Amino acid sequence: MARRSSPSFICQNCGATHGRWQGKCEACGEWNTIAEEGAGLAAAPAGPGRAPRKGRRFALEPLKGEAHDAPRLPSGIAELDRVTGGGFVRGSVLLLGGDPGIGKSTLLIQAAAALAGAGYRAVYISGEEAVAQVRLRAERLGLADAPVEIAAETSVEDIVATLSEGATPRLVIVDSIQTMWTDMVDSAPGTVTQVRGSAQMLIRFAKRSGAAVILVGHVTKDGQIAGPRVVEHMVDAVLSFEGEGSHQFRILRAAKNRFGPTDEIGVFEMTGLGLREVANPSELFLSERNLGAPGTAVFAGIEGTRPLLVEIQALVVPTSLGTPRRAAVGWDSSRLATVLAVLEAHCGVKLGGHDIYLNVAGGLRIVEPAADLAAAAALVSSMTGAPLPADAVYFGEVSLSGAVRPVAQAAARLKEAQKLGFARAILPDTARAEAANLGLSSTAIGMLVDLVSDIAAGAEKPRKMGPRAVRQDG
């Protein structure tokens, strides 16, 4: 007979279980995240005179066999298919996270409408909005006539029972997993135990029926998907929808994908009629450039298999504070600190008395080390007041010794720059041959001090840098 166990204290951030309440979670270090939850019904342990449960036999198969690619269902949205690896895999479960109002529901209702329009059964389950509110969004997006089945429900048992009737849906969207609850767990909806139990039931339904299930997840103030990390390990793919509220661009990334790459991105533009795919994001990110302004450099980057050109903006101003301010938006602040240290140690650029601000235009987030050279060029340009050439792109990794290291896929970066009308490239010495093959004028940089000297020499009036601020080694 089952017995009811005593309540436990579970961290709502990491899912760690504690024997009593305490202010700080020892597992993740967060404060005020431990909440009391009822453990629910637990099976009584086997004791003397109680026979253990007999296991069920299952078939074992040899390692050698015929392998097949997982069948995919294109979503009808090319940028979404690029991130997922070609479409939705049958029986897969995806977890989509993003800030409130970023456009998660809009993207998913568009994907459901595209699949339903192609003749597949698509179901949209909303746990946060009423059916009338979902219909209102569909009307605003011009998708009211799409044969998408919708419902407002939060009981996982009822959802699974309803979806199991009739034809198996090819796509099921659950918005959001934090609002779902199951009778198998004795705790409030949104708690770690309920999120984990509800996700497990929906995953079992997906594997058994072959339907592709998308779970929408809330995010914390740090941008991480809320709930226990074990949910991210349970699903097949974790997608992150990013963007700044002040920009119309939205970036879809894959943090985990069992059926495709994790370095691809999808670029969307938020319009009055929903999200629009951006086929050429480089042209869009560079459409509002301020040509001739100091402190701006165009970086030729790679996101997955796609070359991408973005503008890096820097502002260097004298400070009256004891500790200068360092702010980076769209770039790793540790990487910025490294470039600043190399500029001061090996190039003689004295930045200790200046506030420094770095921004990646368009709301894009760059994690590639190849942006070091473009960031350094923008910083020195802002420092000296010398504008960089408007028809030049920059890429290269800066080492701690001040050397400019080569980066991968230089030819793809240069081809994208040439397609958009750029005629010059400032790049590592090893990529000079690729630029010559494409007919681009190139400046090979072996040491970062060479780039600093070239920019300082082009300054008409060195406003910020003194005569000894730049030194040429050797």
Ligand code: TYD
Contents of the next structure:
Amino acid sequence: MARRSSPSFICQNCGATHGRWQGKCEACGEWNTIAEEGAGLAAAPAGPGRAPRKGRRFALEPLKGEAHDAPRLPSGIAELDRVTGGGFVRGSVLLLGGDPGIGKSTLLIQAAAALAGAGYRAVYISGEEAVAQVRLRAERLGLADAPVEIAAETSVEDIVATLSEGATPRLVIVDSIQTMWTDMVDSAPGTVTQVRGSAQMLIRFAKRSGAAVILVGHVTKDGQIAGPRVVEHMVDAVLSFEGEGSHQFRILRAAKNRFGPTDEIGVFEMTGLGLREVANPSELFLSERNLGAPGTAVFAGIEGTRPLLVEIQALVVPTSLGTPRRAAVGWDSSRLATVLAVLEAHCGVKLGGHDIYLNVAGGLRIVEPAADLAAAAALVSSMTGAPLPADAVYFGEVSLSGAVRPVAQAAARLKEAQKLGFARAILPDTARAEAANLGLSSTAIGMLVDLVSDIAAGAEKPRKMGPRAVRQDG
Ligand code: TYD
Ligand code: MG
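Alternate state requested, the form predicted in complex with ligand TYD (shown: the form predicted alone):
Below: every chain and molecule of the assembly, starting with the one above.
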């Protein structure tokens, strides 16, 4: 009698396999994400009674060989090409993840239309929407005439069979991987084994045919649909499309890229006519500035190779709570804790009795330590009620000793500031010469306490403070 394959319990978030059902996945820490699945592809070794298949011989090739024709295919959407590293790579598979409704389908139909318009065969397979809905969106985007081939299909076998016929498409979009299913696996669509199995087949198709395949993956918090994380290790590049519901900005980031950089971002704006590229994001991020209000500082940052000015907003308010609140949006909260500790320890700023909120405007996420100085300036400005000069940018890393350390690419940051009409820079000592070269006036900050005294001195004049919030140490 054939032995029944034993079921396994698989976390729908991270794909970890467990021997029994449990409430919490120990691998990723998520609750209620473990579901029972029949033994699938990954868990199906040759059973008893099945002879191991004899391997087929294949030819080994020398590393040194003929280069193939143009391996990259630029989409023509500059912000997208910047993130992929210059275009879609032949035979590669890219995963585009993001929250539902963020604009993944919109971005990809625009990319497909751009490629098809340039004469390449582009196919868009939707597993979520009917052909009519895809058409409707394309119409709304003004792309109805683009020669993109579309279909509403969910069977991977059918898709691969269809695409293998005739001329190989240069771009295949599969929207979304969670709706795909393959006969090879007998669990329900959307489960980890199905998502993995379907992705594997599509990856094999990409490698064999040389088509660039883009898989869309919804990122979900609940365990109902398998997270795209389970295929991240299988694909060549993982892009995430981010943004906040209340903002029209969308940021495309590479989390992994075998063929390009991972620190570049692409900036888009969601409009009534689809996604618009934002060639100069600094302008956009600074467009809603509230000039003259205390607690805001403009940070001159670098994202990948591109300088980016962004406003950092801080709010420091007295608290009645025993443990004051510290909340950071768009910035690392441990980095915030570090800057606060330095302000307390070396600058005499007493923050223990205050709730502190820090926000990076426009939904951007900053990872650079160079933002320390701007964050500190915004915090001190909010606490003292003294607005910072509206025509100044800030950058510099703050060390635990309270010293302001040099940061990379100062010249690029300053050039961007100058281009956008800023006249002053508050920066580490080492960057002073660069500011002078550009004709910007600069204030070099050696120790963070100097910046605190400068801001506090400004507070004395325009506004009477209640109890002195900032004490200046020698
Ligand atoms: P969509 O691309 O369907 O998101 P996803 O595929 O990531 O789930 O985008 C859906 C949202 O975008 C929807 O809320 C409407 C909005 N949108 C616009 O604002 N303008 C447009 O031109 C389009 C097509 C969509
Ligand atoms: Mg969609």
